[in-house]
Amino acid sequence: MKKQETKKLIKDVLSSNRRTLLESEAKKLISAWGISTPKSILIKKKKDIKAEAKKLTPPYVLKVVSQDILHKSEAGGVVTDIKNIKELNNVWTKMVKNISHKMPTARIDSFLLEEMSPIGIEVIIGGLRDPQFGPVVMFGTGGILVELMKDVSYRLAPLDKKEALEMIREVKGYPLLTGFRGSKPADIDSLSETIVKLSEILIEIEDIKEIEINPLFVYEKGVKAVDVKAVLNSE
């Protein structure tokens, strides 16, 4: 997708009357920035399966796509490291027994199949449009560690490379992405310039309100993201 794109993405969302991108959805956004993400596959039927698993790699990651369902872990509807498409057969089963069992009204609208990211050092990035200072970008420790830690910082947008760099050595994580304790160090050029285009983004896309990278790793050489959300204007 290109980035003159992502404003036909918005507006068919805001269309049929949605104001939460689907995982899918937000992941073609980011990537029209340069963002990278798992290669994936959207499956609608279990008996494509086979068909569409061949063209990813293995381990698999498996994840509903619902528009009812905003915590896909809490209602079961994500499963990581599946090893081959036998297994995955049996994960599909599984899943949309146990989505049908914790929330019976949610609509499934397909499922995104996704090559396994190696782990690498989880932070988040993310931006949100404030009433009073406008569009703002954060970054911070990532993964469940964040709403404990609440290890933080905050720019306005538009920022340059400067300014995100600022923003990574202010926050205490910050030792875990230069080489903490014999480990080597992370690619903290790429993730600069990762903040940098989400600015972009928030700048760019005005019916954007909220937008969450998290986690995104963070590897020796380039990043990842491996969740993303995004949050529309209701206005």
The other form holds:
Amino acid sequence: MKKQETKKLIKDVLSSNRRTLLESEAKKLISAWGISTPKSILIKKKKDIKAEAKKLTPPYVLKVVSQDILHKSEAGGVVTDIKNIKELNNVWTKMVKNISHKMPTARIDSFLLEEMSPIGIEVIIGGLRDPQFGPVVMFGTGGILVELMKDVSYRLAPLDKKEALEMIREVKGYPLLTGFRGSKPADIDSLSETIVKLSEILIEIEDIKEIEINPLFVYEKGVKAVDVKAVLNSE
Amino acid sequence: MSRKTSDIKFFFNPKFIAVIGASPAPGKISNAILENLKRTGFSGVIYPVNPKYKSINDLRCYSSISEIPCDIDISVIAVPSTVVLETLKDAGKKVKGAIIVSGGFKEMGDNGKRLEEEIKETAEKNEIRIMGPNCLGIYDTVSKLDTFFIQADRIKRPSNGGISIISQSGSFAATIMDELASKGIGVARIINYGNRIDVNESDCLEFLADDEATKVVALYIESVDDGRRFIDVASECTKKKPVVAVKVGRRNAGVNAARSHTGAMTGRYEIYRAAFKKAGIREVDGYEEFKDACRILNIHSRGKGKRVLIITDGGGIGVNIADACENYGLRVDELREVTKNCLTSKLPPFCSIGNPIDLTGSVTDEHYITALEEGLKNGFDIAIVTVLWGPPQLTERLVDKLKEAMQRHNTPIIVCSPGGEFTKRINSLFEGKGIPVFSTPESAVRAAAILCSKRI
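Next, report the structure of the form predicted together with its partner chain; the form predicted alone has already been given.
Below is the whole assembly, all chains and molecules, this chain first.
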């Protein structure tokens, strides 16, 4: 998807009366800005699994795609480390059953089958539109404890690479990225560029109210956006 | 809506002032305003307005604004809230600006809020810029304007200096003013705009950015009116002079919808901090640091870097200062060998030569100067001279000697001198000579950190 096409994507979401982008849409959006996401395929019907899964390299991740489910893990809508197609078929059946049990009213649009990304250093990059100061970008160390640790830094958008680097250096967890206890340093350059790109998305697409890549895996070389959420303005 | 600087400049250079609701009765707010205007030596013309009197304090009193023979720059309004609107209607287009001191508006609920709306409408129609309501207005040592209704024997007025303060809160403005005055620190303009129905922090910042009398701007902020404009004008201002700010009301978190972690974690305060960073404003943490920032920036406008030289006659305090430096991100680098050798030959053998330089209890005034002169040859950015007054050979003459040293060097010198009565007396001598003196290691180091922060 090209940057210009993202505007149509947003328009379509709004006209179908949704305020939250599906994960697949949010990933398309950030990909248009050159932020790397896992290789993936949307599958609607179980019978297509075999043919589609062959196009990807296992292990797989299967995620439910539903406008009614914002927190997929809680709904039983995410399974990782699926070794082969046989296992994938079982996971699919179980996931449908789980969701219909936990969230019986949720409409299931499709399933997102992804190549599983190798573990990197987990960070969060978020953005929101403040009614008074406009777009704000947040960076922090990621993981499930993100709201507890609050190891984050902020800048107002638009921001440049220098400011993005400052944000990265400001958090307490910064040494995790520079080679903590013998690990190789992470690609801080790509990370800072990703922060700048998120800032650009916020500036460019005014309909976005909140956007968040969490986690973003940072590797020795490159980064990968493993999960993305985007919420649009109400009116 | 775009406004220009010239819009509020007239508030700071008035020729004709009307005081509405003027009273001869001592203790009345309007009387205090009249008295203060006279006391500061305001050189323009003052017109008291009150239909009840023919003259007040030897000034002719007018029954209404319309009766005054000329146009008015500032009308200071100190009448009950219900009469303010009428006053503005009377003024027509005769008045450029009004400082509405009266309370009883938004802060009192819906009726007050409605009154404010009506005032705003009338002011816009008559092209009157409004400061307030519910404010103290302006204390200005340049134009000698003082609309603060607090009596000068209760709250001291600072002399002329380079700091200008913008404060949403009247009590904060008045208290800081009193503290600065009692420390002998001068100000240029102090502005308190209260309920802010028109003139706001951005207008004031825009004016102060170009104001030659203002060398440093200190902001007290509860909230800002127009976020993006604030950032624009503050960014312009910080290019020209240091701006420090304290943000209060930090607890009202999470107005942003919480559908993401980002939304849930981000309160108003975090966004204000990001805004300050964007604009190059140095944030200070609370009342104490605000006051200290004013004190230090009044004397030294900037430090070049983060390297601190510590000189003391008390080993323990020296280490305490060095620790505090680390906490505030300052560097306490070791002295060069050549400097150490030089100091070893010039100072008595019991001195501990390093950073800190510890001159011990046998110190003399000259030892301090020697240590400072040699130490500064190492290219330090700031010196903290930590004098404890126990050593018997130290004398008050050190005050003058340090003053002379300050004049010889570009490097900011900060004195830290903790102690009781005797120490406090000497500290006031330092203050009298314009040497910044702090009475705790932490406050001295915090002041040093303010000097070396970015954009200041």
